[in-house]
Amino acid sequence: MIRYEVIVIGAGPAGLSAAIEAAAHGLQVLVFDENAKPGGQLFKQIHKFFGSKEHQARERGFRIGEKLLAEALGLGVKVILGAQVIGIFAHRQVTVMQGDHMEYYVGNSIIIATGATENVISFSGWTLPGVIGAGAAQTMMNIHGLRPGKKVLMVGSGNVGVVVGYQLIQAGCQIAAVIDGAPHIGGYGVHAAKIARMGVPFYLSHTILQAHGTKSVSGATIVEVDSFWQPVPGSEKNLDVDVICLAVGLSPLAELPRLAGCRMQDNPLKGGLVPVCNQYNETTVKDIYMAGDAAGIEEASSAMIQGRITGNAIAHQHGYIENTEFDQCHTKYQGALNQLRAGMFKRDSRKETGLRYTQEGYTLSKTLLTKGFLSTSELSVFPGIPTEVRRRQGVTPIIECTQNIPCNPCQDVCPKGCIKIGDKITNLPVMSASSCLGCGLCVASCPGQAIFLVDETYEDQFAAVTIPYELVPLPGEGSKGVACDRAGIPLGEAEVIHIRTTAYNDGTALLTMKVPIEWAMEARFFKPDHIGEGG
């Protein structure tokens, strides 16, 4: 039997972060993962993260995964892949299936960071090829370079649904619709807005009734549901799709702590059955700890900080750090975690449907909550929208961030201090009186792609609008296309006058288009000729 000071089960964001923290304090750490590659979900995630610098905001998930893996290996962490942990027994004995044989290990401490599994819903035809989970779609696209299909129905409007919907468009798919049984979009409004301005419709209070096809999906029928979640007769709609993508939530993978004898609780706010843990993520079984989605469903940024908290606690428990250093680290990590858990999307409010105001007192956009885009009349009241007088002075950032999301890269990157958020990262961004350089750093760094540059002084009767652009191929300067508004409705012809791509932008091009001046506050997407309807 092989002994290690710390055994981590799961090489995802939480597990690697916990391993790094423990190893950095001098502990001998071994990590098991059943997959062929480490990193968990991170290597599927090509979008930029929210938060602040300490949360690795504006970094893409796969780059964060690369950094975590390199740091862990550099600290001497041993990672064994293709290793399935099938049980944790008395005295922290771990049984691992490696290939066709069993191996037996024992850990002074064990960290369970097994992540989560995708939920599914059943409906007529749900077993047809072409009905896939959102995670499977990400794996196909971002790991294997395969397009799941041509036209997709996305079931679920949470962050996973809208983020994967955007990535499907990047992969060349069209999104026929995003549906959700709830009356409001569940994910961040900025994520929904990305696909709404590409023409993707949202059908809320709708569910899927049937998948059509014999050998594979050839269509779908959706139906409206009432307040009791019952189908409304006569409200059926048929959609021409070849993929039905399910993004209907996640459930913690918590079988191992249950088998280890940890006390469990059914906690809907954490996604289901999870072990009871203290503030240091230790379960009711001494020296067995949790981290990440296995302890409760959250974003990957939160999982990484949870891993740090766990690794720090174990180092202290086994005498590798003194009380003062431990307390300082724990306070720092807990503070960072609390920031991510604040705002209108925190655990205890994400299920509420009665949210009407931001924490500053602004009325939330109803069209953003129900259709995925901001109306011009609603937009004008928010502090990130400059006045008409200010816009006439030259290049001006238009910050269409109207929900209390934990994120502040725009404030950090602005060299002129034009954008203010303050110490509380869930505050809405505010435009200051400083003059904008037009550098576009805020546009490129915004994880929600919610910042645009408008120059109403570009030419007589014409404005220049700079937008974030992450589709390929990039249109060249001089290209003609169609400018679309926030709802994806074509406004008319637009011309690309400038394209900026730099390493700092990390794949986000800054596309500047020339439009009639009356469209300056409306044009938010450029549709080249090669992009069809809905994407």
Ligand SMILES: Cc1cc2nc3c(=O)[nH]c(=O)nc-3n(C[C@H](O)[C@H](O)[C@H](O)COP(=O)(O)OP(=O)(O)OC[C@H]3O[C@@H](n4cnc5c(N)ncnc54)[C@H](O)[C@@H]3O)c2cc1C
Given for the second form:
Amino acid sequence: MIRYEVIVIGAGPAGLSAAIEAAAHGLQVLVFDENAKPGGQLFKQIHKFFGSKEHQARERGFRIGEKLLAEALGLGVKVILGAQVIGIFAHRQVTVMQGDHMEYYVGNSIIIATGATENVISFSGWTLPGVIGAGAAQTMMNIHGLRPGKKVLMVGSGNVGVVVGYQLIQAGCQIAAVIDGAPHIGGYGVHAAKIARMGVPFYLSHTILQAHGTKSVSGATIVEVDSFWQPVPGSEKNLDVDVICLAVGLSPLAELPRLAGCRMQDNPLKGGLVPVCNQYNETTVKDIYMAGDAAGIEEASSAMIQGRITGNAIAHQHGYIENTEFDQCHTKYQGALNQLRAGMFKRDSRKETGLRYTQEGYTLSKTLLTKGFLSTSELSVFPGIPTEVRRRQGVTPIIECTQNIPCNPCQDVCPKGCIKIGDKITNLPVMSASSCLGCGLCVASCPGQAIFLVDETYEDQFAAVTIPYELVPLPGEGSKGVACDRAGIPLGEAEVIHIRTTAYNDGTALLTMKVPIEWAMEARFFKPDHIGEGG
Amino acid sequence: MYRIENHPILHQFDKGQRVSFLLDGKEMEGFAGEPIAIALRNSGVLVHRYTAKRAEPRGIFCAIGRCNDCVMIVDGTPNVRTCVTPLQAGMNVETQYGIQSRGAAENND
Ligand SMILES: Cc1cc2nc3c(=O)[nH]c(=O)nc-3n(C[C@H](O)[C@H](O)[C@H](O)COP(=O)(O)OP(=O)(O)OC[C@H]3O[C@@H](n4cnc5c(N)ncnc54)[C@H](O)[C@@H]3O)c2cc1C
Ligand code: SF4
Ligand code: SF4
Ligand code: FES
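Form predicted alone already given; the form predicted together with the ligand follows:
The next block holds the full complex; its first chain is the one shown before.
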């Protein structure tokens, strides 16, 4: 039996962060993951993350994963892959399936960071090949480089649904629709807006009735539901799709703590059955700790901080750090966690009232919550939108970020301090464009792709609009295409006049198009000529 | 057919050698080391097995080895999760009927 001071189960962001924190204080740490690759969910996340600098905002998920792994290995953490932990028994004995044989280890402390499983819903035809989980779609396209199909119905409008929808388009698929049984889009408005402007329709208060096909999916029927989730007769729509992607929530994978005898609670705010933990993430069984989604569904940024909190507590418990340092670290991590948990999407306040006004008192757009875009007149009151007078003076950044989400890279990257969010990272960004250089750093760094540059002085009767662009092939300068508005509706012909790509912008190109001046505040997407109509 | 040749963020995907293998006796192609299920999906194969009782088709659902929907008979061994099993040159992959191959299933009738 091999003994380690700390055994971590799961090499996702939570497990790796816990391992790093413990190893940095001198503990000897072993990590198991059943996957062939470490990193957990992070390696499928190819989008830029929200948060602030300390949460590694504006970095793409997989790069954060690479960094964590390198840091852990550098600190001497041992990571064993292809190793599934099947049980934790008395005296913290861990049974591991490695290949075709069992191994037995003992940990002085154990950290369970096994993440989550995807929820499923059943409907007629739901077992047909072609019905897949959103995680499966990500694994196929972002890990193995394969499109899961040609045309996709996305079921679920939470962040997972809208982000995976965007990634499917990046992979070259079409999205027929995003549907959700709820009356409001569950994910961030800025994420929804990215695909709405590419022409993806949202159907809220809709569910899937049936998947068609005999051997695999050849279509789907969706239907509107009333406030009691009953189908509204006559509202059925048929969609021509070959993939139905389910993004209907995650549940904590907390089988191991249950088997280990930890007291469990059913907590809807945490996504289901989870072990009861104290503020240091210790379960009711001494020396068994939790971290990340397994202890309650949140996101990678909070999973990393939870891992830190757990690692710090274990280092203290084993006498590797003094009380004061321990308290300082804990307070720091708790503060970072509270920042992420604030805002209109926080776990305990996603109630209707939270969806009507921002914390500053601005009225939230109803169309943003149901269709994924705002109208220009709705936008004009927000503090990220400079006045018409300013816009007539030259290049002007337009910040279309109108919900209180935990995010501030725009403030962080601006060399001129034009963008103010303040200490509370859920505040709306406020734009004061007077000293703006038009450098576009804010445009490329915004994980919500909600910032645009508008130059109404470009030419007589013509404006230049700069948008973030992450599709291939990248249109060349001089090429023609169609400018679309925030709803994805074609406005008319546009010409690409400038393309900027830099390593710092990490794959987000800045595409500047020339459009008639009356579209300056409407044109937000460029569709190259060769791409067909529709999502 | 479904491969992403040029991805805006990830660019190219590192793939192993192009190899051939058998699906129900028919020659197929894929890349060594990628999951068998990926090679099959690229060739348009979605059905991996038929359920025992109602003979319903099943294919990839989770793609991470958790749901068992994608199991097939690989080199004679049934119930192999093809979404996490690396493809090797010359593998003999068979659609699974219940827990056996089609031939075996028909002999039982
Ligand atoms: C589409 C999508 C988009 C997202 N976007 C964001 C975002 O923009 N920002 C953000 O902060 N978060 C985002 N998230 C959420 C984030 O990915 C997760 O919250 C985060 O990965 C949770 O980390 P974790 O370490 O708890 O679990 P995971 O990342 O799930 O890692 C758990 C690991 O444990 C392993 N494991 C499980 N059971 C065992 C066992 N018995 N034995 C051995 N190993 C085991 C698993 O193989 C896995 O590698 C997104 C999630 C999805 C699906
Ligand atoms: S364009 Fe450059 S200078 Fe202007 S607001 Fe954005 S980051 Fe700041
Ligand atoms: S505008 Fe700023 S706060 Fe809003 S999503 Fe973009 S970077 Fe984040
Ligand atoms: S698709 Fe779920 S185990 Fe392979």
